[in-house]
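Just the one chain here, the form predicted alone, laid out as structure tokens.
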Amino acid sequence: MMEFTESTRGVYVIAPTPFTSEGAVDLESTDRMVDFFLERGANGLTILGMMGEAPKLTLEESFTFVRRVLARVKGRVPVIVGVSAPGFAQMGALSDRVMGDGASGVMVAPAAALRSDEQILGYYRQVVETIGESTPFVLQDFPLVTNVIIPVSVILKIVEELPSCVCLKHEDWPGLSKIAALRDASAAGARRISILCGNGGLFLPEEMLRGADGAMTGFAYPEMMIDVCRLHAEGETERARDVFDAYLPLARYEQQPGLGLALRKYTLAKRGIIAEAKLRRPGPNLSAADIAELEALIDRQTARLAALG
């Protein structure tokens, strides 16, 4: 198993779960899928969350995923699976398969019914008690789909409480404010641990200016996280907002809510890294429309790509 701690950098995919055209979890893609985030140089995987049809899947389908990915990964890379539950017996049965299996930790984001500072507190208070005090966790905080709002101040007495608490997914929007407050109480002594961004990487050059260690999203070209997330950490600001000008038009076409995970799929079927650009109902289908935009703004890509070389 791969050490995911709080000094974790780099781009962690978020992957998608194949289906075949019939609707079963589709395996042989699960590989190829997993060997071409390896080649692209991804720093480690998420699986099963939100924009994996987590929720679509059985617990003995989760578990045949996360054991097939696992095997392919063969230990080259941290994987974090999501075990986001409506409740801590499924949760917690979840979360003890998979870090038996060989996973490097498990990500939660809080549940929808949570309203105060304190009933988010100790809401991931019981999760520590779930999954356990070894298990190395990602807080999640995705207000725009949970509708839970975790102020900075809550997210330090989380991370102060529970030390098992060794990364932020940070998808607030606009959050920029909310990851340089959380560095600057590092810089004041508050402990400090990973950010990685998601919101499909729009906002990802600024988000590493702010101080974040990289993302944990999607994104049908996931090379061009890759690639700004390694040349920030080289000092080459400049070139690494030249590549994410480039895939910009792509990025945003792609985070449409509702299709963005359909438009996903396609692309990533388009580029034969998966079977099937299927999703599990209930999910939404592309439209006439929808594919010829996607078409014509893929061959634009390609053409922006050339002249960046």
The other form holds:
There are 4 protein chains.
Amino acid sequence: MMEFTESTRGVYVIAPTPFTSEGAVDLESTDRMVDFFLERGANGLTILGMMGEAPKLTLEESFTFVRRVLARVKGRVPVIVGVSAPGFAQMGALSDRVMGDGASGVMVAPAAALRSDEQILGYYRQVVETIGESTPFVLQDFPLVTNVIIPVSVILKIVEELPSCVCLKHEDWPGLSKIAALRDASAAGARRISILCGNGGLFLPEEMLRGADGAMTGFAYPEMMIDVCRLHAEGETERARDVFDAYLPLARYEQQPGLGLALRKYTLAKRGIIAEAKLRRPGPNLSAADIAELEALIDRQTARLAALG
Amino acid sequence: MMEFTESTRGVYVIAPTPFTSEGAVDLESTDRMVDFFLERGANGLTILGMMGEAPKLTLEESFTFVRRVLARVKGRVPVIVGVSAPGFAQMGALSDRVMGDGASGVMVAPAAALRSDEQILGYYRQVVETIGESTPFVLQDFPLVTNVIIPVSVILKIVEELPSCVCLKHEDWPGLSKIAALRDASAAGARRISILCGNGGLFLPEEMLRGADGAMTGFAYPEMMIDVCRLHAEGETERARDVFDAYLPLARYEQQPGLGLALRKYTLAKRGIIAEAKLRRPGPNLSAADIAELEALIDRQTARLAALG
Amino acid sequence: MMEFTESTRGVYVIAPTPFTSEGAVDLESTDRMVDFFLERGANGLTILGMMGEAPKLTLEESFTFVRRVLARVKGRVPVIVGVSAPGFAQMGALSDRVMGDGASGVMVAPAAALRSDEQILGYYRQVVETIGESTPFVLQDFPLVTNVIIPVSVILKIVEELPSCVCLKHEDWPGLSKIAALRDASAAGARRISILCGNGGLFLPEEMLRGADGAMTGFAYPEMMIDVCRLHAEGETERARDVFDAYLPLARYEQQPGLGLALRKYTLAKRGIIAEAKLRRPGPNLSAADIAELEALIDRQTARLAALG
Amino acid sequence: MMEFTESTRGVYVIAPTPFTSEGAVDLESTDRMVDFFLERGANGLTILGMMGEAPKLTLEESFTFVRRVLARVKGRVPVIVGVSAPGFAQMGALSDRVMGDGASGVMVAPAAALRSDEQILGYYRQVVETIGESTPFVLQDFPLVTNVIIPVSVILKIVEELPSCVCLKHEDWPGLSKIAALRDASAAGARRISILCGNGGLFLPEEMLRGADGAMTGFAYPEMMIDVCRLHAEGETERARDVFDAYLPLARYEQQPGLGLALRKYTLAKRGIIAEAKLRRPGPNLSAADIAELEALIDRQTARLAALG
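So the form predicted alone is up there; where is the form predicted together with another copy of the chain?
After this comes the whole thing, all chains and molecules, with the earlier chain placed first.
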């Protein structure tokens, strides 16, 4: 098992859960997808997140999928598993199981009803009591979906009080100033944790410039995020922007709320990485017009990338 | 197994899940609680609802609790099990299991994100595909918690299109006109389903007068609901109001959002029905002042009931 | 102008805005209503609150109504005016105008988008900059409608930092422990402000026992709240409960969300206090069944009050 | 006054409200801004929308601003005014006034509490009763902010029943299929209204291909939207995409929720179109890092546009 710590850097690809045309979890596509992400240079994988259709799986299917991913990864990179659940008993059972199977950490979003600073802090205290102090966890900050606003001051209290919080999955809006404020706090003595950004990578160049350590999100071309992070690390920020701009029209299109995962799975299937674009219900179906637009955007992207060299 | 149909009448007590002082599911208290509710005249039981702390149980604990309740009930009354889940795979697995164990039906609340009429109708179509057409289900209409408004017209479409919808757990606000509108529709030819009301029984006399068939809710004195429904059936509506009024100060107090279940469990423990007032986290603790007020209200209620004869 | 301070006690009746059958603001009913509330012993009035249909008035109508109430009150009791507005420019213009006309203070609910502690505190800082430090204000804490949770710690910061916050309109759920926590803080040195409770008086006996100073809410029989507060002040807490219990079945019925104001105006018109039960759109109409139930509850209440002596 | 009809095409720029450094409405900048938008080819203007800081203006300031814009436009293009208000009396007063002053139509977003299809339809029926059948109105469909989902079927009912609904401001997510469904309905006989799209133009090429008539949104470079719409009309769809892609990195950055208007005003001030970047409170301040990023993106955009020729 690879260690997952507050020094984590790079790209953790949020992996979808592939299904066969009959709707079963597709374990062969799972292997192929893991291989593809690692070959392209992913620094880690995150599974059973919101984009992993986790709530649509039975508990047994979840465990089977996690074990398959872990078996294929063979400890080459850390694997993080989403364990958000409506209650602590379920969260604890899930976390114990996947950590026992070899995951490197878990990810927990705040429960939707949390409002005040004290409620949020109290929730994460209970999370740590539930998953155990030795389980590293990612704090998922995604107000668009959770409807929970986590102020910088609360993140800093969690970081101070709960040493097993090693990473922030950053997905707030507007979020760039939040990264800067957290880094300023670290410069002033607060513990520095890893910040990996979400939102499909749509603000990645700016996030890296503000002090992020990388990305933890999904896009059918994770190469974009991997290249942007690598170029940023090499000091090639203008080149990083050029790469980013070349992928942006498609990244923007894939990021449509409600439709994004269907578009991403279509593209991954088109690229041969998974066998089927299938989503479990409830989930949208792509129309012929959606597919035509997606194909046009992929063609234009291919041309731009070729021009970029 | 007792049949659960659209002709259902009377009081289905929403049963809490008892825990030991160590926090385990308390199966002996479960037996005692089942006995108590049935001795008092409950026409059915509903378990693993929102007030049953269902999300705080692991899947295995849920199954153990359901089996214990069913074993104790021994088919004397129908048992309904809440199977609301974030995804259909989980809902299906849960429903199959409890129906196989001998439940008479399941209860399903709408997913929180549903907004338009078509989305709500589509959701319940998928529910029926998931649980099977032969599983009778309760449509739980509780906007205060789900944030989903289900108009009368949508309920009527569900009733028309999905014959396995046999009961509405009615908990909308303001809700009396909703009962009347559904009964008017039945008078005009729509299928008539059972309407059992919630909200801790706080509007029960008026609900019965509007055409409800009974209650499906919790209160530490289910006798109140059982007596009100019985007196109403006997045409003794003024007497039903007298009984209701005698319990109302306590029923109102127990219905405090956020605190209600803790108050109910305290009272059930005080009455000797369950061993411990314990709630699983996250859940409130009663203060000394809460308990003193509750005791004072119980004392006054005892005096009023004695005066009532 | 009567002073409105942190020592405020008693009942501030939330007054509705009466309309003629043609829908205009009914100024004659306004006079009669003011007289009635003051004759019954109201310690103050609050107008243009959520139950005052404030958003349905034009700005000119609001000013006319406020001036009429102030002219009729003639400084006998303080009048508080709701000035919540989507922006500070509007709030400031409204506050300046009504304070200039002779109001004793204003009431401000938090903007619906506020989430974190710092956002709420910052909002009230801006409120005070907007309305001026010399304008006493009521902090309206009503999460059911505003969807903003204001923790005790944030109320205490507002109380500490903003001396013109002299009163909390308390309407949180569960709220009794909030009153106790604020009083404990005052005992430990925090500034003590007035706490007047809402929720239609449905928890008034318990609220007074926890340290509230009275009520600021509406009910078609404000006598109930006035008597309960008076009896409580005289140490007659059991007698206060008797009075409360006698009114409770109707108070509960009137408190139905969505229907409450229509029921209250019907009763006020029936009592001859306002000419018409009319609400402006959007607002519900009472059905014949609603009215029959209301009349039955009023009759039973009359009998109970007679028995009480 | 220019007519605003269901045949409307092109770009209606959502105009901000300029303020002086002291915070007053800046009428000279208003003139310059109007001139700039019209010189660049805007087909209309929309003022006092969500991005116009309307709730932060007093009523008098709103009227002054509207009159100034109308005086400067001198009937060259239609001017639409946002009149969304918490109540119908306010909406009616505002609409009457601005239509009397020479506006060509008004825009109304649904009230935030609306949920069911019937509630939404009923709301717009009341809107038309309030503003009058002869006032053309824009239906603003922006669920991210209003939290109201308006299904296609409800839009079609509004279109069928309310002839003064001449335009949809389209801002739903995912929204492309919504445009297609509305156009399909028109092909099948439904009245065809104008569809102008929002979201800062971030999906404009695809929206036009699906059948939109143009854009009604804001961006500091409205040239982008004007060029994309013109090229689309000329059948130059690939060239339209090239232009779009050149502006996309900046458009994406400006579209950050919470920060967007501050970024837009900064850029408009930098371009000399308004005097100050000032926002009224509550509103964010740009950090030095925000400004540096914005400048870098503008520089890169200038280079790309030069290369595009």
